[in-house]
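Just the one chain here, laid out as structure tokens, in the form predicted on its own.
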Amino acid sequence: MASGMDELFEEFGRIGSMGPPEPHALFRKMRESGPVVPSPVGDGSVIALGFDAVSEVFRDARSYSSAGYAKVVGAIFGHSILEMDPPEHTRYRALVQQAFSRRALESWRDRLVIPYAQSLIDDFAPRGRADLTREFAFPFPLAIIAGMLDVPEADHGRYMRWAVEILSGQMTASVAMNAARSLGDYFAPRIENARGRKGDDLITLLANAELDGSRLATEEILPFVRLLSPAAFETTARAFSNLMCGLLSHPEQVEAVARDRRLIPQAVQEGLRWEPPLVAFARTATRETELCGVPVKAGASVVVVVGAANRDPARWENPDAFDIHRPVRSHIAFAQGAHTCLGMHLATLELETALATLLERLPDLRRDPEAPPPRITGGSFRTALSLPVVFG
């Protein structure tokens, strides 16, 4: 990775680092107060830990609002699909969602995910060791949404930056707000010049989404393009990170994905119900109501945590373990309800072909026997950010 690269993977490192760096443990230590739990902030605020609880939330956006995303990450990425509840919500998304259609995916599998996936691992194989996170898992999806996009090659790199730069919000808003006004002017001219244009690329499918008469003005659309910037890479590098970490701390699993790639489906499901690369989200009860037989005033602030919900015992055997040969069963990794994760797919297919790419192109991969055990870390966003491999 050139040097430029390696910056950004430091400042990768940083975003997300605060908070508690192994949840877990807390997370089932709330947890035996049940599924709801008072925030020790002590602001009338509640934790919802259970999967059924946080399934409620998701799914009922009447009862619980994203509006509160607009006093810090709308101050940055402009008013975007995170902060909107229905009606506009819903509108916005019957548009957007247009961009992501089965016929799109097939050609960004063809075009931009296997050739970068290729690519990458020819950089490292010769060496019969690599360092998955640095090497691939944080590069991959980065060059992927930058192909996506049109980014001319040319501007990969200011484009990349310019994604790593705007989720330092929690730490540096200045270079935050750099970076967004960047992405804006960057992209304000290239959308106008998209109108009216055929394009399977992602501003041009923008631009030209239309329902009932109805199209995304550019100030629309540039708030979601800077949104996917960081987190159509972040969670997809993370998620790899974290799966990869499961797989190889259980040689066992790996060796049985590598001898029947039917089992790749279900690997990658399980990293992200292991490890969802995002902890937790926000939402404002926006009236007096009870969740889970707790009771939750309106206007009190409701922390959802799919991290502990993926682990909630009521739902799996054994949560806290990486087992791909558990029965498989839904996870709440990409939200549910009216924001389940608009990249889902996306999100799936990239991590569904970083996984049989590497089983296909680096035989009997396992850990570097050298190096420490892979450790994942953070807060609010978890990854394991060194995960040292040989092969061959």
Given for the second form:
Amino acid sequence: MASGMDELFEEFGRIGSMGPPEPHALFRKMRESGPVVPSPVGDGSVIALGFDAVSEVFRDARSYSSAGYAKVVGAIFGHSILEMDPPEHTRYRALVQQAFSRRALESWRDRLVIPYAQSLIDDFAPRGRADLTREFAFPFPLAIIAGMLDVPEADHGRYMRWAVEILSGQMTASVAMNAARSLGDYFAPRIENARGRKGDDLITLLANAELDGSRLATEEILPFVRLLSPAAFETTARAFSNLMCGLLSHPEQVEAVARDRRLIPQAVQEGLRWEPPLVAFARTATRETELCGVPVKAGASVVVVVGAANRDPARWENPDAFDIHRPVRSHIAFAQGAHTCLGMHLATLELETALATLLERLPDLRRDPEAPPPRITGGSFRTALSLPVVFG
Ligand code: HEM
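Other form of same protein, the form predicted together with ligand HEM, not the form predicted on its own:
Below, the chain from earlier opens the complete complex, with every other chain and molecule after it.
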């Protein structure tokens, strides 16, 4: 990796380090009081930890609004899809979804996902060892989203810097604001140029997406592009590091997948269940209601803890264990309902391709026996920041 990328990786690690380092123990303790608990802050807000409770909040966008994102995320990204409620969200999503069709996904698989996986492995394969998070999980989805946005290779360095720095808002607002401004300055003329043209990159697709004869204005597309940059890369990067940490800590499970590649999809889903990269999301109750018997006041904040819901003992036996052979039951790492992750099929394709390509290229892939065992850390974003492996 270039030296600039090393610096960016350190920043990515700092962003992931916020919050309690071992949140699962905390969630287990809180869940003893029930699937929905009042927030310890005592301001009337509630925390949903059970699978059914989290699912109910995600699926009821009319009772649980996403508008609260405007204060924090919106101040940096602009008015993005994340903070929209129906009916505004419904129309906007129908427009941007056109850029994520099955056909587009297939073409990105062949043009970007497979070639980037191969070329990153080419860089470290001859060494017989690598740090899978730093050298693979981190740059892989970042290069793919850059390619999807038609950012030329010569601009990848600065684009990647903005994509990482826009997340620094929780620590250094000015760094995040500068990154948001730079992304806007970079993409606005490219969106204008793409109007009326044909092309299958995301910018051209977004510039020309049409619904009932209307198109998105450039000012409407920019917040989406700002959101997409980190949404598409840092989630997938963290998810892949967590998946590999789970697998490599169970050599018999790596062996099973290496022997039978049909196990790859369930291994990927188990990784997402066991350690989703994003732990919790926020909603605001639009009316007085009740969640699993707990009263919720109009205007109350509702924190939905995906990381806890994915380990709900009422849904999964021995939920803290990483086990690719467990009976498949859908998890909630990609949310549900109106705001279900728009990139879930792309993320799944990236994770499955990455795992398949690593197993194919790196025989006898295993943890570096001389390195300390990898640990997944972070209270809000979860990542195995160091994942030294040997192979061959
Ligand atoms: C493993 C990887 C990923 C995970 C776990 C993940 C998870 C999520 C979750 C939980 C949400 C809902 C947030 C909320 O409503 O508060 C979401 C929304 C979203 N995700 Fe992902 N995501 C992943 C990858 C991606 C990728 C690759 C893309 C882009 C191509 C993407 C684009 C988006 C967008 C645009 C939204 C907003 C959708 C809306 O508000 O309607 N995500 N994601």
